[in-house]
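Just the one chain here, the form predicted on its own, laid out as structure tokens.
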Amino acid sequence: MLVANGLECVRGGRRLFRAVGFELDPGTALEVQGANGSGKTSLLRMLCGLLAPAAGEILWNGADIRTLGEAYRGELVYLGHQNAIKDDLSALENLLVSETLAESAVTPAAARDSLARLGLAGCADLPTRVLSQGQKRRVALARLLFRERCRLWVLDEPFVALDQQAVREIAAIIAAQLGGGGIVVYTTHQEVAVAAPRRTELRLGR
């Protein structure tokens, strides 16, 4: 279970939100909504332990995430605005490197299959600097296919720059993770139907 109690965010002397709280059981999707500047990305960074809240606490299975260290980070996948890929590496090399760093045993054949599933079969060996923004985003999102063991996915605008087919594929991947008992927190400005055993919304900036 992921629990947030009384979270407050202050950036540059300006309060973005306060008294934010929620409880997410396994199989729950939380869609975080709000205008630009309302603190959506800041909230996601808090959930990952990358930004300390001005007030409040975040609990994972009853324990404060600040005390859990690697035990928490090992349960977590975070995909931010930046794709975290190297332009000089191919799509395949980027995926293999990221999974090696995540201590995920992925073969080149499995990596190629994941890229093909996301419509990148013909781009696997190209340097990512020549790919479109949507293709680069799909290279980053391909990591999700190897992170089923991670019980918490935190995704910042996962559908941005994607065509309709890719949006449907990513929504299906997220739905499968939720169906297996994972928790997914994500932001989006698009109307995307994500199937989930339980789904809730949080709107910042009210």
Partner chain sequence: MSASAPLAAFACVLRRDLLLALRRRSDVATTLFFFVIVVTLFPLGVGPEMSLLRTMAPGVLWVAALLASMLALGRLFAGDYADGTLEQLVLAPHPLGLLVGAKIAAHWLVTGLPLVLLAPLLGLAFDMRAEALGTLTLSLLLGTPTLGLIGAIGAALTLGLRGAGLLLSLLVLPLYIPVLIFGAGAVEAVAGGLGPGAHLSVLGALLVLALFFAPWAAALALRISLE
Second form
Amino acid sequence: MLVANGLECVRGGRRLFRAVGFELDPGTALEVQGANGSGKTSLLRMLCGLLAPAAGEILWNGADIRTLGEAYRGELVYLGHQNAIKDDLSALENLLVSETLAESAVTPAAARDSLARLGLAGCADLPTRVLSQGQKRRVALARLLFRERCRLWVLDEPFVALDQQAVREIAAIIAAQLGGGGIVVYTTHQEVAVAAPRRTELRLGR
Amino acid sequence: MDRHIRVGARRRVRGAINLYYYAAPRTFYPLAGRMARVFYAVAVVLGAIGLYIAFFVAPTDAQQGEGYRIIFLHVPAAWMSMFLYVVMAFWAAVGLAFNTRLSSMMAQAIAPTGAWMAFLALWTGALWGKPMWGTWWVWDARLTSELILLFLYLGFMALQAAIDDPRRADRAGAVLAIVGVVNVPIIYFSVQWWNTLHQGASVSLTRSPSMAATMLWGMLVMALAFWMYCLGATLTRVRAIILERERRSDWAHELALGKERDA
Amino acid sequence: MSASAPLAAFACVLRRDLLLALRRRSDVATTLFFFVIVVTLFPLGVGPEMSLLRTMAPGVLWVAALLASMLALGRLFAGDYADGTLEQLVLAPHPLGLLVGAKIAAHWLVTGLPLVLLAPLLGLAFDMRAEALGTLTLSLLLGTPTLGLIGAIGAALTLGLRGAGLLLSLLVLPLYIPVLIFGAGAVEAVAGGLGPGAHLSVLGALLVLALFFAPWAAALALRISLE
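Switching forms now, from the form predicted on its own to the form predicted in complex with its partner chain, please provide the structure.
Now the full complex is given, and it begins with the chain already shown.
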């Protein structure tokens, strides 16, 4: 269970938000909304422990995430604005590296399958530098297929640059994760219906 | 410098002693102003006494003539430059470990004074070197270490200046200061080693077989005067840093409008 | 989670960075070329007299190696920072110091090791004797990893800042001084007919110290820079 209490965010001397709190039970989707610059990405980075809140605390199963360290990071998937893929590596290599680091049980064959499921069958061995924005996003999202065991997914604009079909595919993957008792925190500028047992919305900014 | 905070805390002894009371930038601001004035006054008095001893009481040195009198500036400046680096690293580390903003501000405020002391030590060393050794600069182990210390100060200041976000600036500066303070003994030791290997140019600055008691007294008084000056300068600068960082707060606005009497 | 998991992660990052370097060979060549050209400049600056060059050789080669490895530091984290992979490294369920260590190791293998191998060749151009060349190689072998380890802290601190390259040199060069003194000192000691043992021992001690502390300090600095 993920609990946030009285979170405050200050960036470059400006306060973006304060007194943000929520409790997310297993199977809950939290959609973070707000205008550009309202601190959505900052909030997501806080939940990952990348950014320390100016005030407040974030608890995972009752323990502060800062004290949990690696145990918490093992439960977490973060997809940022950037795709976190190397231009000079192929889609397959990128996926294998990120999943080896995450200790997923991954084989080249399984990685190929998941890339194919996201419509990347023909370009798994191309350097990602030649792929389109949407294809690169799919390479980044392919990680999700190996992370069912991670109880918390934090996804910053997962649907950006994707076509209709891929959006539906990713929404289905997220819905399956929620159905299995995972927690998903995400932001999106698009209207995407994500089926969830429970869903909450949080609006940042005045 | 935590002594100041304790002095402040004693002012509020009624009830629980609250050291944290003055650890808040807002409450430290007026206190720092009062303390800076006191330290400056003491520095002026001690400086006057020290210079009087230096110029009129201390005897002319048998070997070095009148020129040696620059040590009354040189030695205290060198001492302070080294001492301040350790103090700076201490406050930076406290700020990093306990996330206390005021300690990081203190570290930031100390750096320019420390750099100035290192520069002063080098400059007076050069002025001393010219009549003594006939050259402005010798690659003496102490002079070289002092120069590297100046570089370390400049690096700390440059890093903090390059980072816009104050929190990141504080924390990054702290890591650098801690790495620096671990390295200072290693650097000093290696420069010593290097210097003894290259005997030729080596001249020891500390060679003073029979330092007259008055010389020593003069130096100690001057060192105290420097210390007081450094405290005053640091506190004055920390006030400026507090105001700059808290410029969006209500109390800083009130202060700017002249409503705070105590400042 | 198995006991060998941290090792697997270390190997994974190491392999990834080596593979990336292999696909960007020009970056490695730039560092080497810089090293060669700086060394070449000295005879042009001070004149071709061999006895003078021989005396200067240890210092010149060491300073050039130091500058070259410092110049390469800018690339250590910058690429990962720009494309977001650095965040994923920080979020990986492994000690960050270990992963940073893997990155430093890969960085040294592609920038430091070639310098070490090239240095004796350049030493020949300075008329250095055989045993001095051997000591030069050995001292660089012990010293350049330390430069990379210390430099990683500076690279992490200056990540993403304006004018990071120049700032990095200001931060890192003073910290390089002990390595320079003992590295060049070892070669000079041999050239002067003394044994290099003491110098090399200190270089080794510095390396051990840096190996223990620098990856963690760099990891802390990375977390700070990513906030």
